[in-house]
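A single chain comes next, written as structure tokens; it is the form predicted alone.
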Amino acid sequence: MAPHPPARSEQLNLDSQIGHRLQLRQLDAPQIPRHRLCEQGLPGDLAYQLVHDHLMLDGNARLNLATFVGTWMEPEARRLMEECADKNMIDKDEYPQTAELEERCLRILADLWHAPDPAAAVGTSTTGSSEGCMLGGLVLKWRWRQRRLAAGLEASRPNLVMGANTQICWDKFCAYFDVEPRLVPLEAGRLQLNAAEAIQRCDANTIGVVGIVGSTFDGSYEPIDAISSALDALQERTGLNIEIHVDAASGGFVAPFNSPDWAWDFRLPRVVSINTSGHKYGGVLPGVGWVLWRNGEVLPQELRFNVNYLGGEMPTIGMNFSRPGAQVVGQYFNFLHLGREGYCQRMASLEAIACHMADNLAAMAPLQLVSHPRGQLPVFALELDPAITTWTVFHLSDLLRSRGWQVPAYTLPANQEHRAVLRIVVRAGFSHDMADQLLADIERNLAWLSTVAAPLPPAPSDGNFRH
């Protein structure tokens, strides 16, 4: 991690001695080149002080609304994962005691998703949610595979059922993996894929249906025990047997808690998969994901790997090798400071400030709710009344950059990518508070826009955003 800065009177000192290091070294070299590497390397504190003035101008990280991913940590938990910034993740053999706490982590969660068996469950740390996905998607392409096979069927035209509204790393897989995607798109009463909707692009080549606890676009979650159900009627109809694999990115952190009674995880015995990220609402610092299967059972042989040639013979699942091990540290640390009950308590106050944000935004003309945080994500969208035709969410979005805040606008997935909105994500560190202060901004940003009377030119917009 970067080096704390010096106290304020350090500071002044070392501006004045860089100053006057810089001017010395300008005889010798015009300008520090930017594209190339230095003929001389500068001193340490100097190439420090340079990039420290160059990041000044990026966004503040407590007020980027638009990303999942945790921002905050408690200061003993940033102390762990700098003490452990060396530590190879893969380096088992040197490291057994980070390599035990993955495993801790692993159990935890498995006990969390409510696995037949925590201690059968198999399992490992990624680098993120995406990795989480190839890895699950891959061990349905093969499972499926095999079984095609097995029954003297050919194999070579796979595809994954899914919605619209699914994560860009899906998109990756299938293209990656020659996989068909069969993408549910989204109408104005359903922005999320539904039972009714997988089942009618299911046939037998579909390798499985992804269903999201969190969509990214509006925070909701989808019906995955009516999809189970779904597909037990459909497997007792036609014989096909169609897994499961849940994309709880976002959702595996908060659903256990905010919705505990909701059978969405490995208490479908049709779900053989889950994967989600530790560094949105599992609270740890970029970047770790984790990705279980129910059982050994369900992860074929073919796909784990011994490497012996750091020193042990080191079983490996990921798809990434090197890797830190300092933000699994960081997982464990939250898991023991935070445990079910503060887990819950956090989930619970962001919940509170994200529907106390909604209801404010919606009594706001003209913005309209597209999705409420109660019961789902801490996590909502907006979008503005059609009869608004002279300024959009973009230009809402752009006025609220200039005070720092990060709230993005994008078009919504197929099907719908006429509707453009605004999203709210809300983690933590993120207090009441603050909540406030965007609320003022927002409600004087829309009295200024009320009284533009002619179109106003285009704001800047990233199109469809899938983050």
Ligand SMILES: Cc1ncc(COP(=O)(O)O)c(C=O)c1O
Second form
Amino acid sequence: MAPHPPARSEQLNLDSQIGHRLQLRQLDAPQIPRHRLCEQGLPGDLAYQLVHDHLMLDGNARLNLATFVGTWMEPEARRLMEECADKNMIDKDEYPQTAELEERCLRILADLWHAPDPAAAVGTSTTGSSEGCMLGGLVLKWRWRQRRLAAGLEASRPNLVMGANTQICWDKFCAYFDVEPRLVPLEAGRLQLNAAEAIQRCDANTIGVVGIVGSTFDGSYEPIDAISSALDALQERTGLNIEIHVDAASGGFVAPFNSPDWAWDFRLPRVVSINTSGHKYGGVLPGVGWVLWRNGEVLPQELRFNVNYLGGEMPTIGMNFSRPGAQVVGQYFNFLHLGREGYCQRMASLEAIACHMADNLAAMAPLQLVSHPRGQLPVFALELDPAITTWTVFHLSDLLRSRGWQVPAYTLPANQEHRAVLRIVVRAGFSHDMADQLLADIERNLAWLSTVAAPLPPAPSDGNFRH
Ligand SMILES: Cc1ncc(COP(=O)(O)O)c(C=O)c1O
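Switching forms now, from the form predicted alone to the form predicted together with the named molecule, please provide the structure.
Every chain and every other molecule in the complex is listed next, the one we just looked at coming first.
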């Protein structure tokens, strides 16, 4: 039997190197409890060494194909962000120049997403898309309640219609703000929301429909235009006017460049708000997000907290008060540095790398594509031929992890939870060359797995999944 790992002591072990460096300075080695504040601290350089060494076992961010969140920025952007590390975004009167950059970013996004009048759109930077989604959902709820109360109707049972593939932040929104989630389950050939299924679940208590560009699970874009048309038809039939919030956490920075003719944004009058993560395909390190409403009229007065900086009225809408200003500056750097052409090139190149990987992996039996990144996010999911019963995608994920690659395996949401997939997210900083190295590692591991004759014990990363 394998020996148990030794129990971790409650004290940090200051190894001989740090002990020696303390001795040289004629300092006693302090007792550093793991879970309580130490009485006597360590000198800065030694504290740095200790924390630095502790972090060495973290995964390599650049080899992390699990996350949508940025892991690479130009050195100049990092320099600017370091220069702004001490700026609090909320202190707009102290840092009016940073506040002005936030405002410029909002106008640029309003223009990118075809707000009828970009100068009239209102919005805010956030800590990420989750906060943007909370705010978008809250405004939908507020507006629905105002309409109901104005008509003399009760407004106590709001619901929100969305696919079961929505990100966890929407479950949180519904729990925090007491809204019934109406989740459309997935089907074998449909891993996202569609218009017909959405409409079936809408009624007088529906505060809105959430459409995703693109889905966290497989990178696909939901048909926002078709959902919008179906809601138009529903309104004609029943008088129900149901608004759309687009969760474009990833796609808000991809669709405008790889699908410019597709109307998913404020070109659709029914879309009242859109969120995105600057720290995903916006190309900024974590954490910055954005949420925008098509114009000031859709944002209820009660949810704005006006302040008069910069000589004008500025609504503050975010949930958190203090927030780092550096990421907003990083976002503006990207807008300035890349421009439309740069973003187009970046997205085209990421799409080409993702397609190259997807096509090659599709040819590697027994892997099968669940989605293809062409014209979607540069993200795709894969599953195993169901004939394979000796190992799972969790085994492959763990084998790749031993080389440093982080390619997560997970089960699909409601109605398709019996299917386990691997997901690959291609982001800035992941080159063609790295893609080829990963393909070679996958091929090598598949060759080994093909020799496995009897079912392997569950992989360590395998939570609940069984054949
Ligand atoms: C579609 C979608 N919405 C919301 C979120 C939450 O975004 P954030 O991590 O920026 O809070 C994610 C994160 O992956 C997402 O994919």
